[in-house]
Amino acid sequence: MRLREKLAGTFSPNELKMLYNSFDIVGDIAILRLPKALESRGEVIAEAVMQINKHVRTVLCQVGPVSGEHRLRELKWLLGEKKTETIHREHGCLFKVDLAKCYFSPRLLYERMRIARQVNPGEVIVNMFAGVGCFSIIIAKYSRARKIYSIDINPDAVKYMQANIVLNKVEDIIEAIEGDSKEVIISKLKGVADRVLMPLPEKAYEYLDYALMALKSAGGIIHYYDFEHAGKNEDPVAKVAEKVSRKLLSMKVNFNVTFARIVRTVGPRWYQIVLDIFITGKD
């Protein structure tokens, strides 16, 4: 049963129209976003969420956008256990996370497995924006990667990543590194990678030079994520591909965009896009 259906007898048609029907569930925590007009009804909505999703033990409300260097969202407790830490299960892997201290999106589960299935045996991977380790751990579990350097600037995210590496028994493959990925690459990861992950749309364009720096001299794959706005007759995927292509051409890089798609809608006419870029040589 959907949330609007559940509340149909309690809310007016106008209130139901305002209500967001979808929300994130991370482990046993549900995260809602409420329009201002419905903030006073938060507890009633949270109760309906817990009735529909029997395994949910806590309902939180996101009261602001994802912001700051560590990509955190401001959360307000609505109902259930007063906590922000949980263990999320995805593709048979376990991810311990504190949602108040670390960025986490369950909406990228398809992407995480899509990339894991591309990894060839013996690859070395640099994950520039690893968070609590989801991409890195799923790749380690579902491929025969030789080494994954898993970097994040948020010390809390790195602490949880280290715990998750142990939890999923991939200590021999993943190295968790705390720091700014551009500085980490410059200091210790130049020319080591067959594949680079850039799952932080806010920073990917700015950090593209460092992703190239991490790749081996023969080239490799960059998984590039970005946000893009598209007007009525515009293609957001084409806009991102054109922007990135211009930058790579200006750097005299040989490349081919082998795959591109909309990952998800993030707002009215705003989209998250992924490009798989095959770098065939660097000057």
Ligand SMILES: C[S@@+](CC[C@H](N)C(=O)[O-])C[C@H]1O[C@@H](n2cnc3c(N)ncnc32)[C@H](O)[C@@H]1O
The other form holds:
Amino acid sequence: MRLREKLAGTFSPNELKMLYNSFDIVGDIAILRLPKALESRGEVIAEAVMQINKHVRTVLCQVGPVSGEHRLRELKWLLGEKKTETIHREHGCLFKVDLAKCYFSPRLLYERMRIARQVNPGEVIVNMFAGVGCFSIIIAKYSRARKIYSIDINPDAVKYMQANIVLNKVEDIIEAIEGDSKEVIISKLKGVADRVLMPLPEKAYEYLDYALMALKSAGGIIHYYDFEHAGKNEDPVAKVAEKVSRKLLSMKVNFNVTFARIVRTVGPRWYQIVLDIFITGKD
Ligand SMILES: C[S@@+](CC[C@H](N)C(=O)[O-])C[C@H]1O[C@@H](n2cnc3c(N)ncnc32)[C@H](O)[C@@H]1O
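Given the form predicted alone above, produce the structure of the same protein in the form predicted in complex with the named molecule.
Full complex below, order starting with the chain above.
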């Protein structure tokens, strides 16, 4: 049963129209967004969420956008256990996460598996913005990658990533590294990678040079994520592909965008885009 249906007898048609019908569930925590006019009804809405989703033990409200270097969201407790830590299960892997201290999105599950399925046996991978380790762990579990260097600048994310590496028994494949991926690559990961992941749309363009630096001299694959706006008659995927292509051409890099798609819609006419870029070498 959907939220609107559940609250049909309690809320007026106008209030029901304002209600966001979808929300994230991470482990046993539900995260809602409430329109201003319904903020005072948070507890009633949270109650309905818990009745529809019997495994939810805590309902939080996201009161601001994902922001800051660590990509965190401000959360307010609404109902149930007062906690922000949980364990989320995805593709048979377990991810322990504190939602107040680390970035986590359950919406990227298809994307994580899409990448894992491309990895060839023996590959060395650099994940430049690894968070609590979701992409890295799914890849370690579903491919025969040799080594995954998994970098994050948020010490809390790295702490949870280390716990998740143990929880999923991939200690021999993933190395968690705390730091700015730019500095980590310069100091210890130049020319090591067959594949580089850049799952931070806000910084990927600025950090593209360092992704190239991490790749082996023969080249490899970069999974590049970005946000793009698209007006009427505009294609956000083409806009990102053109922007990145211009930069790579100016750097005299030989490349081929082998795949591109909208990962998800993040706002009105705003999209998260992924490009898989096959780098074949530099002149
Ligand atoms: C959007 S999150 C993605 C996390 C993860 N890949 C996932 O899908 O759950 C981006 C992550 O990049 C980290 N970050 C931001 N700037 C960074 C930098 N310069 N170097 C390394 N990590 C960085 C943030 O702390 C955050 O955990």
